[in-house]
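First, one chain by itself in structure tokens, the form predicted on its own.
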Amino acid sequence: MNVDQRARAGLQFLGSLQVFSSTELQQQAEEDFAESDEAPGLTQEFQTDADRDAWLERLAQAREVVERSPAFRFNRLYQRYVAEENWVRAITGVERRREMFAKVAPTPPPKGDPRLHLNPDLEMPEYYQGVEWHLQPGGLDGYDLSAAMAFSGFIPYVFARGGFAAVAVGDNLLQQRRDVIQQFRSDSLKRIYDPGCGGSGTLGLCRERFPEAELIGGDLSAQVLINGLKFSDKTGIPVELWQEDARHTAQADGSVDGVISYALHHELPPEVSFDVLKEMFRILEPGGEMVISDPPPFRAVGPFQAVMLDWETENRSEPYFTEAGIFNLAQAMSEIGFVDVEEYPLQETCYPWVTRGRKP
């Protein structure tokens, strides 16, 4: 099943524009920055951590220099255009074949299905309300055929090509998730929890390394959980999914031995991130591990890349991206009580960036 040729052509154009913007234009913009008088001093300054106010000042100084480059301004124009038009092309493509896609659209299972625990009375957190994440119209629950829009629309033609946010052109997103899962020290996890599990893709890949593990996920969005159950049905990978706030899960104290968190914390304000880490510490058994993958913090990248990441906050409906770049996940884990805390990149571009620790 696929969107029609008109939609495919539009999406393929967007994917190509994104690649061009993130290779030739970005390379020129980075060269322009490197040739500026301010580049050496800013680069040295970015190599040390600082408090929030200092980071905001550094970003403002770097942004002023980077934005002088015409290549950068065109790069950002095209990035914003692709980010908006993505949804226009994908949604209209699905709508032209609505009858076909609606026949196979994921639907809620019968009440009482032990695999899915929806909570219609769940109060959405204030930080989550009204956000059209990644510029998606209506947010994550704003379109009833969101699975078709993603997997037959923007994922294969735009998203999979890379060249946005921290993802480099040509990155293999599926393999990156596999690589993150390899960062668990243990080879025999029995029960794994994924906060902000989305459509269960990360849990599905956990199955490859931990074939006997029980897989549990939680998310605020009912729609993505329903999509996740459909994924489970199609792949035969059993999951148990909960509609819940990752700060207050239904899991008992010490009931899991692994927590995998993939691309969640940059969607959270720092105080929420801290509370999620505390909750994951609670549900982990002694010796249990938590592995986090997210875009790199500003202290791990140079000023040019930091400006690129900071841009996401105002321009791609990522309201907490800047705060996440400042927030020190490793330090927070240590404060909460995790031990053997480490942070490191999995490739030269610093993405995926991994932070991991163990409950003593």
Contents of the next structure:
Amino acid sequence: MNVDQRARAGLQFLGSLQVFSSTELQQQAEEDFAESDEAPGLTQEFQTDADRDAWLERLAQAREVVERSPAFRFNRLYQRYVAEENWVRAITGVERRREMFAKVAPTPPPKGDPRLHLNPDLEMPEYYQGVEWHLQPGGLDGYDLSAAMAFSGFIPYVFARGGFAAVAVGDNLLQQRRDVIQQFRSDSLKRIYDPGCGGSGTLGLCRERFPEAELIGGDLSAQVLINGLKFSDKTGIPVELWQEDARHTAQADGSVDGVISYALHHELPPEVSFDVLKEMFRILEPGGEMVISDPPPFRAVGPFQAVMLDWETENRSEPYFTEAGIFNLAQAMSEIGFVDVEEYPLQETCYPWVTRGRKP
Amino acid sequence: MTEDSTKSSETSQHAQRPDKPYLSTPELDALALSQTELLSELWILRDRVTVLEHLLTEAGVLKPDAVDNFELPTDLAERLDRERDQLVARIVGAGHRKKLDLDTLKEQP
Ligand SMILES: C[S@@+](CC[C@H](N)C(=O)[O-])C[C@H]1O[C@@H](n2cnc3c(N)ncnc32)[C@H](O)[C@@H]1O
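The structure above corresponds to the form predicted on its own; please give the structure of the form predicted together with its partner chain next.
Below, the chain from earlier opens the complete complex, with every other chain and molecule after it.
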């Protein structure tokens, strides 16, 4: 089911603009930075970890240098433009065909369906409430035709081309998820939980490597879970979805042997991130594993890339991106009791950045 | 740790644009954004014309290079000249207008 020509071509234009800005302009901006007097010193400084205040200071210094480049300033203008227009083009395109898309819009299943546990009484955490993530007008639960907006709108025409946040142009978003799932050490997981599972796409891909595993996901947003259930119907991959806070799940102690967390932690304040890790430790059985993929921390990248990541906080409605870039997930996992904790990039661009560990 | 410790006052609850412009001034941002918007409209139109030509050709209404090889008849050539001149005068002239009075406006097409 497609959007009309106007929406398609408008979205495709955004895809092209994002590609141009994230290749030609970004490369020029990177060269401008490399030629600055400050680059060698800053690059060296960024190689060691530091406390929060020191990171904020370093980022401010690096930003001042990076922003001198006209190419960088245009690159950021276009990033912001595309980030806003994604919604404009996709939502207006879906609205022009509302009747058609409404007919296939995911709706909640009858109450008591064991595959989806909605909780209308769930209190949304303060850090989350009212945030229009990624500039999405109305937030995750604000738009009834959000599945069409995403899957017939910006995902195929803009997102799929890459070139935003930590995702590079040409990155294969599906393959990246598969590569992350490969980071489980075990070949035979039986019960996998995905905190902040969104539309359950990652769980669906877990099926490829672990065909026998039960797949359970949790998310705060009812709308993404309803979309997720529809996705499971379409793909025929059974999932069990819970509307719940990843800090307090319905799963019993030691009841899962794998946890996959994809693109969740950068949306959490550090103390929430920490509590999610603790909860995952609780529900994992001894020997169970947790694999996390998120944008890289500042200590893993150079000053130029760090400035770009930090930019997301103020410019793409990602309120915790900076805090997450400072937070040390691997260290937190070790503090909580995970063992064999490792962190490493899967690509030269440092994304996906994997952190993994095992419950002893 | 408590949740309040990072409850950030900078949190962009309603996705506002930051105060600081992306280019050197807010005026320049506005110009660059409207120019980008125009470019996107231009592309949508080009995409549409290409699709139209393709469909018309497939339907046998147009020969493949009929548009490129079309010899403009005089009246159509004159009409296009006139409309192009007007477009240029309106758009290129927008920042150079000296007079805004009724007589001039009445003379304008
Ligand atoms: C960027 S999305 C990623 C979704 C999915 N993991 C994926 O990779 O497509 C982050 C998701 O985390 C959810 N989320 C944020 N805080 C949460 C929490 N405390 N508990 C459960 N889900 C949460 C959001 O509602 C959102 O759907």
